[in-house]
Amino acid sequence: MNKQYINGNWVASIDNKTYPLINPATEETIAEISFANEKDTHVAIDAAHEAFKTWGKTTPYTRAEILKKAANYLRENLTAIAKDMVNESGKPFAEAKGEWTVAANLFEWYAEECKRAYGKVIPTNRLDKRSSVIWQPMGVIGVITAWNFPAYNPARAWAAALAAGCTVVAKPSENTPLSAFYMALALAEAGLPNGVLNIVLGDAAAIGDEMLSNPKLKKISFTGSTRVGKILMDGASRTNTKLSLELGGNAPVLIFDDVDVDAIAKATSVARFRNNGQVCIAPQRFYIHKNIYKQFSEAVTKYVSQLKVGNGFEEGVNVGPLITKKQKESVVNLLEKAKSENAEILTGGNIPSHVEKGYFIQPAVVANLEQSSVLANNEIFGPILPLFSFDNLDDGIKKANDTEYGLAAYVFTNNLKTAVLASERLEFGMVGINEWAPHSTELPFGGWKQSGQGHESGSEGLYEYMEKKLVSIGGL
């Protein structure tokens, strides 16, 4: 199960290359997998598209049927298959055993609403006419995901596009995968037929660039960073590719006054370094009111100094590795900067001394820091505790919408004409008031600005693999 997946079938790459899955917590060599390139590619995206002309026809009770017998398999292996997650991503099991269990939710929670695609009739302004929508899918659909969450990401496309009545061409991350490869498992033991799903794994911009240049490839759904989405917006100028991207984040939290601070302390510190900060949706930029800054950070700096970190097999472990070397050193780079800005580090930002190997880095809580600070101005995807001061509604507003970004915010106060005005005010596609996670399976996940376009998960994520279409009859 470390090869290929293409056409219901495991197979070494065509130039029979592999490379080394590193766990980033001991830095062993977990296997060698398959390394595939554009002839790969393309051999499963013909597989696909062969594949399309039966599964689009297939009715949403068939598809669902499968798509619920896959969840019952991810639950029913739930333990084993969360145990592989740890060791190629690093996270602490009870998170992995988490994700695959939202991972099947979606898988069910789209078996149910491909059902509901409902179309319509129009009136229209002609006795002899008759008018009507309808949606049908979109054909052969690129997935290509991120390491972060190596099963909530792709679960997320691969449901709803399989749901659709399409078919998927997936790249899961190089780094984390294991879990795709689970994924497919389960659908192909729920009866999912030869060629609707593929998987290739290797060079990523060969993979891309076969995906945007294919004209049998209708669409790419992206996870990743906003620097590769920008790439992909402009290759899909050859074929007119469609794009649905989820890109970075660089979420802020606003903090007032009225709210219980100590209790709040304790919930960022939990919220914070979910993932080890590695989630585009983490809050990032926390703005807490000029009024309770001093109480909040070192309530917060008490929290985050007791976090434990470690294998995430260890008992009471809450903080895991980085994912890579590259990535650790990303994180040390930009503690680095901060301090050179003069900022103070409240807590951590050490290698912790307990761990020999592995890409640990102790949770940070640095303080001491202006709005042109470089935590404020870049995705940190780590775990750093970055804390800002502002002084009122308007000062806070203003800040919160300093970047580039526009995927995720934060708001936490106990007075309801601040969370509206706030909410409305947020140039962010999704708004969280008083609680860490304003995403859900049945709810519309989407950035503005340069964190991406289009929706994953709720109806809107079954919709982006369908096209509409007009059926008009005349002369009756």
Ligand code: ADP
Second form
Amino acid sequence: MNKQYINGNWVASIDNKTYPLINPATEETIAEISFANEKDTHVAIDAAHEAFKTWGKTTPYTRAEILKKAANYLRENLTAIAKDMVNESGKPFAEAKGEWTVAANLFEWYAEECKRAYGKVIPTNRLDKRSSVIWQPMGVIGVITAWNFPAYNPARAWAAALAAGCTVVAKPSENTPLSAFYMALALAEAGLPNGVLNIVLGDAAAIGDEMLSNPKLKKISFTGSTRVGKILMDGASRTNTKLSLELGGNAPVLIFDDVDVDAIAKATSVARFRNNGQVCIAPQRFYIHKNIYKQFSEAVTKYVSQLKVGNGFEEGVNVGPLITKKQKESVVNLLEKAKSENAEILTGGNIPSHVEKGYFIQPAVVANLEQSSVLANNEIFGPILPLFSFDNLDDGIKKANDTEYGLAAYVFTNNLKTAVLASERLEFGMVGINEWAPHSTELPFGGWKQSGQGHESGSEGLYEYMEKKLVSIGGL
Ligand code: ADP
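So the form predicted alone is up there; where is the form predicted in complex with adenosine-5'-diphosphate (ADP)?
Let us now look at the entire complex, which starts with that chain.
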């Protein structure tokens, strides 16, 4: 492991380069990882193209058997693989174990779902004609994923693509390669034929360019920033490579004045800081009804100040480090800008005094913010909880929709009418009513506006990797 995984072999990159993988909690080097570029990607695409000739013709039952074995391997080795995820990502051990459980579930779910890729027979307007629609696997898929969920992000796309009968060239994040290596190992142990799943990582732009320009690769599934998503869209316009894009978010949360304020404040302190706020559907802009603003801000400040920050292996730690120095600096920068806009820091925002190393920031609650604040207009991806207020449903919806993003939104109310009207008027791909986890393995995950194209998870996720074909028989 720690190398490129091409055609069933762990190999050094062609240029024999490596890079150090850093533990964000200790700033120590965990491993030297092989660093690839477009040449390695070319070889990997060739291997995947060759493997598709047989994998694409297997029955879904054959594929399901392998994917379910891989899911079981992940479950059996959960503790060991979760430890490596904590080392590379910094997230608390319990969150890492939970993420691997979901990754295993994704493999199992798609193993079952691929048996149900039903087409349809359509009655035609001619007596001598019979028409049907069938689904076929696309071919080689490039899967580029971000570091915030080192197992969940790749698992969503790999499981669906492999179940659909496609082969994969994956480029996980350079920050979190170990989890992807384990997933490849699980699939190999389960009997996945050589070349069906390949991993390259290193020079992201060079790898992405090769994926875009190589005609053997039919589609790129991307999870990451809107910035890189746009680079891929530009490139795809040259080559017509298909794209699924799961991009950034800036989720609003509308909390109405009919809720149990203390209970929602407590739940907020957990939901906002899950994975240190480094989540594309993270609840971010908190709009609190003006009647409960003061009560909510006091309660949430109390709960957030009690969160324990530290190494993900420490007992009782709620919040780990940010992924990189760069990410930490970006969060510090946003806080500085907010302060210059007269924002009031109610708690946190400092470097915790008990840590000497690592990219830690004490979770912050920030108040006295205008809708024009940097904290409303940027995806924070860090441990800041900004508080805004709203007057009524119309005002809340207007403020919530005031963003170029459209991934997730959240509403907390006990009024049925408010819940229904808010869910219909929010311009987002996923709306959670009285819950923080609107997504799930079996549900379609996708964004409106600049948050993406296409869907992952659910049956929609499977069809992202299949082409629809119309077959018409005439002259009968
Ligand atoms: P982040 O900076 O939050 O990691 P990115 O969107 O930059 O988000 O990264 C998501 C994934 O996209 C990572 O695997 C990264 O290496 C990859 N990536 C970054 N730049 C490019 C690029 N120019 N082409 C293709 N992939 C890229």
